[in-house]
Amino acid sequence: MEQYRPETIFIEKEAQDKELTRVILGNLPGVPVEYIEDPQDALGRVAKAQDPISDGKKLLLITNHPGTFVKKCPGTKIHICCNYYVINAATNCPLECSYCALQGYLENNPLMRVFANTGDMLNEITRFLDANRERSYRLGTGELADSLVLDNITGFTRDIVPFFARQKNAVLELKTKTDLVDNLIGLDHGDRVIVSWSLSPQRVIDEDEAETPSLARRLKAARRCQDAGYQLGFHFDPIIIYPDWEKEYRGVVDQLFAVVDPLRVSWISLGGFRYYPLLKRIIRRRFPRSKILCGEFVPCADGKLRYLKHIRVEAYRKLLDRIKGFCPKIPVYLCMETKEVWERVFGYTPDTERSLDFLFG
């Protein structure tokens, strides 16, 4: 896919002088540059735009993180925890997948976000991994944002993977939709790096993310970070319910894996489509031809949105089967599902958070 070109560049008065603020621009030759004391000048650029989001899209703020990198990963209520924890070096993100949920938490700040503060954040993880040494951690920054959609301006994957490739008790996932991996390849990265991928067909990448690789092409680049010797990890999710879904997405585990070494396979995640309603208004507004919503939802204890149990558990159930036919050491897990659903698919629930660490021992 094609570099992100943002319109134009704003940069905060205490990141200008940073080494990623100047990396960027030199990547960015041409762009107008503004330096601004407050983001609140870039944002009044968006804000009466018709579509905030999208124009917010094509504008870059440079700026330093005030609050803390790491986070424990927020989940929701009473469903299950797969126990990872965020590291926050960039929000938002350019591609234009209809679904996304940083749609709503990002409504009201929609510009593109780049942390120019890494040497904050590498001593911040430093510090988080050191409290518990005899803990193994996993961590990722694919929660605000594309892990590498940004990644051939900022070279931020130059600084973050040999920084874990020296960590004895982390690993680090890249989760990405896109096929940039160019500046992967080559570092070391210590097999502490998993590179990871949000697959779905190809009919649900053409309706409803949009500006985003194909399924070949990601898979692609799969291989090519397979072949630099990184592991691998894949989410199904969200899993969208359609006539023709279960042959379809049949269709791209039997794709992946004539593709991938499930060997080199860290992890697999499966993900029923769920929303908060607010989601509701921005999907019909900015996707008014989208179909996403059409299917048999319900409200579950957390407020977000659902597809009735009963087909969650039956999509799961097959796209596991599927995947277990290839390799059946495969770790599996589901996210953000109750625990009642994880008896139905896998015949057992995690007692805690914690209990699901053996799965990617």
The other form holds:
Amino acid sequence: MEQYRPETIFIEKEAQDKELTRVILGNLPGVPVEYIEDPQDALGRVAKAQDPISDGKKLLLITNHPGTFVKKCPGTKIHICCNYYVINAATNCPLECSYCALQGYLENNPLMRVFANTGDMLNEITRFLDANRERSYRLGTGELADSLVLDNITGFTRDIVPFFARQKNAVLELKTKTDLVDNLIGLDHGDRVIVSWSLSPQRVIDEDEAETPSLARRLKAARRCQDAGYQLGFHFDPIIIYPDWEKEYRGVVDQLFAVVDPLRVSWISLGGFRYYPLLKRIIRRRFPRSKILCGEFVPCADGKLRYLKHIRVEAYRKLLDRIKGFCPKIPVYLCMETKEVWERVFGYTPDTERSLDFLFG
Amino acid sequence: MLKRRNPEKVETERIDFEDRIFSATYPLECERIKESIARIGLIQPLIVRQLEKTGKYQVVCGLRRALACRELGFEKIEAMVYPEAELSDQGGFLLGLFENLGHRDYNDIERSMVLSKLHNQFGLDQSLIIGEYLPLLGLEAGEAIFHQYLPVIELEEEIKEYVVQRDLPVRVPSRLLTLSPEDRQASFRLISRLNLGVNRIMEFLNFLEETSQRDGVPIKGLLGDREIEAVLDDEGIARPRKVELIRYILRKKRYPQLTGIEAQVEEGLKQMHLPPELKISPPPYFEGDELKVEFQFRDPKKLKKVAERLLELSKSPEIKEILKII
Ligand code: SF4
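If the structure you just shared is the form predicted alone, then what does the corresponding form predicted in complex with its partner chain look like?
Below is the whole assembly, all chains and molecules, this chain first.
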């Protein structure tokens, strides 16, 4: 897939002398650079545009993260929590999935942002892990961005992967839809890094995941990571329901296990497409041809819309069966689902604390 | 700055009423103005431009008043006349615009007309229109707003008239514009026949568009459904009931599984023949696996009766069936 190339790079004053800034500029020769005092200067360029979300993706802002990098994954009280922590090393993504929740979260702040104070971030993670040495953590960088989509220009994984290789009580998940794994090959990962892919049938990729690599390319990249000794993860999330969904999702599972070794898969998650009502307006405007909103969605207690429970349960059961047919031991979990749905799909509910720690042992 | 002219009387027949270059008035209907002019005469003179070649007058400001005067049979109308050399096309349009802004609000169709003229007819730069003219028209300065309003003027006359008459917000015409002309016509027929409010319009359009997109059937085809036509044509059904029935049909098409389960549960509940003081309901949208029981009683005897009925129900196959369905 093509390397991301912004139209303009904005560099905030405090980020000017950072190593990451130097690396990015070195990897993007010829891209106009503007030094700014205030991110608003860059935001002003897109705020009044017809489609600030598209225009924002073309502008890269290098800045320092002012707050905390590590946050608990924003689960809710009503859902079973997978006890996951997110590291916000960057926000936004140049790819164009119609359903991407970032469109809503970042509608008023739609620039591509990379945080240059990597040192502060690594120190914060160390402090966080040191504070609870007896506990094990799963952390990931793929919440407010794709973990690898900018890696060719930031080289970020060259810092974070060896860093996690040295940790005793944590694993890092790099979640992506890309095939940009060149930087990962040959790094010391100490078996502490899981590279994971979001998978969809090729039809969904063609219709609703614009700019992303094909399923075959994602799986090829996964295989390269497997060969480089990484553990792998896969996310059937969002699952989209359409007339042929069952056959096509089954096909994806079959293709997956034709390429990767089930024993090298640390986890697989399942999650039906869900969205806040605000996203509907954005999808309609930005992707008028997408059929993704045509499913039978109903409002749920957390304010999001989800496929009718009966549809979700059926989809999860069918996918679970197929996956378990290849390897009954692979940990499979549901993302942002209620106790009731868990029970119907797995026949049990995760333990008292509503957390899935037991699955990831 | 343009010099103020003294008003003079111009011959009505030399005014070119078809020339709308300066007009941003919609609709041009002039009954009320006619009434007022008939009573007290024309208080405010027109502003016109005289063309060099033909000597004809173009109305810069006051087209509605001019039409009213003509209908009232005025042979001459008082107007401030500017020669063509003194007033450019754009200058004339802006003069009319500022003059109107001083004493009235523009409706959304007129706003669209103003934007379209500034942009397409006078070639003003988009960023200038957004920065300067949108706020003048009472709109937020933004590209998205500009693009939302700009095409509204392209709508069919009957739809524009309806939008103004019913004072519908711009999201309605701009939503209709996303449909093909045939689908728009069919949707508009339904909207106007049922005299739908804004929320219902948006809800019906959602049902229709999403069903149409999912099934690959045009909206026109969906609305050609016999069941819908029968409801629309039935003169014995009152309008609010028609709205309800058509909503039911459209929702069933849009959510076949959800409405199917709703119907099964409803049927199951019906089979139980519950007394009026006892109500059982499924969780909203079936998110959850518990049924809710509500009851009312006035004296201990009634409570006992309800409790006995509940005990009976707990053993009934119907309740098991409903629990299975949800
Ligand atoms: S890859 Fe992920 S972050 Fe990027 S657009 Fe798609 S859903 Fe959003």
